[in-house]
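What follows is a single chain, given as structure tokens, in the form predicted alone.
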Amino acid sequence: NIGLVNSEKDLLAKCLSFNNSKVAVLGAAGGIGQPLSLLLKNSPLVSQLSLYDIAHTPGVAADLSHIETRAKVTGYLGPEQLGECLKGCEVVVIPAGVPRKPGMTRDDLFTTNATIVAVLSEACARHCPEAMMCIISNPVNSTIPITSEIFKKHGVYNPNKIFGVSTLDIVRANTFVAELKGLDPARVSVPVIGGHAGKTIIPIISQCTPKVEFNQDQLVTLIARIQEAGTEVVKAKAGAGSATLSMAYAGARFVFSLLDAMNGKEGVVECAFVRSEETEMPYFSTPLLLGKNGIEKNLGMGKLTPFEEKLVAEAMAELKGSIKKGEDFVKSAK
């Protein structure tokens, strides 16, 4: 004790705790994985960064390890090194999988990505069952039920620690609203509820801060753009992939919020696709108050306009099918 007052002690404790988070990125050599790993390496919240992929990870890790920040970077290659990669991890981020190509829906990725997420979730359930699981791999509406069912099988399921990262929908909603209204996007906050595909993406413009007004035609056009923004990128990249840079940014934003909350910061709220009792669907995205152990409180949908209620009702059938598809995949797996 060097004569610090309590507030300074708290600050010191906080600074020290900032540098003690081990984060794993599974799929770290991919289009999302590389920029996501770069953003995580650049953060004082991360002390150890474990990178895993089936190819190229040693190179990505060597490259990132030269950056002048504290996070120690280690690369792991192939299934035989996966267990070692996950040991002691507090947060696991999974962007692994195949990207969309023009003409594909997120659902078209199901068979390949479902298998990848199942294998990785299995390893996490064995080697770091207490970790926060942040799933980016699409279709998120199905991959979250897959991860949940696998954790249940291993008897380590905690619904407060499994998140479908839908943050990119919020980032896009904030950006598009700001563009239309001439606002600073960093100061715009639009909750997005439902799921993470097509019409299951439901931006709640009526709850935007600051308050914004659109006529019905503008609203319909804006919501359609937010829902189809991923396809906008897929088309623009013309076969060279899907949203990787903006997804890496959104994934990092979610992980930083989670680490802040785990470090004791209060009032941290993010939307994510999680186990939920807010609707008749077993999984649903809403604003969540995050805490030291994951979800502290589900803040629910809040007050919706009749138009927004209609969007929620119209999303239910698709959401139900996607969730069932994920659950059935695990049940039928050998």
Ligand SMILES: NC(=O)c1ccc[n+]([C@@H]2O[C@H](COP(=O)([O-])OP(=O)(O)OC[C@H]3O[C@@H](n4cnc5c(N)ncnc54)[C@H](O)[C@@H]3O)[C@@H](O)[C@H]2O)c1
The other form holds:
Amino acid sequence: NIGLVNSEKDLLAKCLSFNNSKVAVLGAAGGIGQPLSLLLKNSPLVSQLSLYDIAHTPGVAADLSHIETRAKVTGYLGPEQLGECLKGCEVVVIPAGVPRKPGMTRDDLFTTNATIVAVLSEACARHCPEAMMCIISNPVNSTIPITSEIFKKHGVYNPNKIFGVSTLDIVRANTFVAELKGLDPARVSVPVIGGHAGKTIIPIISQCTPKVEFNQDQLVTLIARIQEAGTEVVKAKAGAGSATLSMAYAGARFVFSLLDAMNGKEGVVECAFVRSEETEMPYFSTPLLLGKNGIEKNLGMGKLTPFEEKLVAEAMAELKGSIKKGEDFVKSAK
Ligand SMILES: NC(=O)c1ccc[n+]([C@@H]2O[C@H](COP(=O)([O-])OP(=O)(O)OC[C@H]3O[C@@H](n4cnc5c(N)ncnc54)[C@H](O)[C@@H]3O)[C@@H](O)[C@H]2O)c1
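Starting from the form predicted alone shown above, please give the structure in the form predicted together with this ligand.
Every component of the complex follows; first up is the chain already shown.
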């Protein structure tokens, strides 16, 4: 006892908890998983980093563990080590699953990735039901309903803690707007709402800060580029996969925002694909105010232009189908 008054004890507790977050990456040896784990290892917000995959995690963990930052890195290999990996985790990030090849849509990944996400979510519901779940595996429009249904099955569902990571769409929108307007991309902020596939990706350029003006033709071209940016990378990689480095950056940005908010930072806002009551869709991405317990407040779509309203209306049918596909997948499983 060093004779602290209550307010000092509170402050000390805050400081001590600041660095104590256990984060797991499931699919940690993959194209996204490795650079994402590197960025997490480099952060003072993470004290323990649990890396799980069905291949190569001992090597990735040994490699990262030599970096002179305090996060303790542990590798876990194969299903029998998954429970141990998840114990005590506050945040779980899932980039496990197969990526697209040229000519494929995100939905073409459903059969393989639905099972992977279901198995991993099942383990999380058992071993760390309180953790924030950040799902990167595609198709995000279906994998979030899958994780949600699995958590419901286990009686541990908290819609404020399950996030479909769509941050890469925001990152791309910021970059492309900055390029066109000669701005510093770090100072541009474009909300992207809807979902995370093709036409369901809806950048709200009218709400960009700083305010930017485009004529209708420029706007249509810009929005199409943001919606197809993933395919741009898939084509350029010519069979070697989809976005990994920019996705690792975006995934880390989302996790750091979440950890900041969990540690008590105020005013942290990120868009993510979550359970929602903002439209007739049960899941929808909008800007979210994050807090200690995940989503503190859904900030909604805000005021849209008639053109943006039309984009939202046109996304609904695809979104509905993808959400139902995810929900049905879990309902029909034994
Ligand atoms: N949300 C987004 O914006 C976004 C962006 C890009 C890619 N993605 C998606 O992320 C996923 C991963 O992409 P990638 O390029 O890293 O693929 P990758 O093939 O390079 O890596 C995937 C990793 O998952 C692992 N894995 C497979 N089954 C597993 C299981 N059952 N348990 C644990 N790990 C398992 C593999 O061993 C591999 O290491 C894909 O589904 C891709 O579509 C999402």
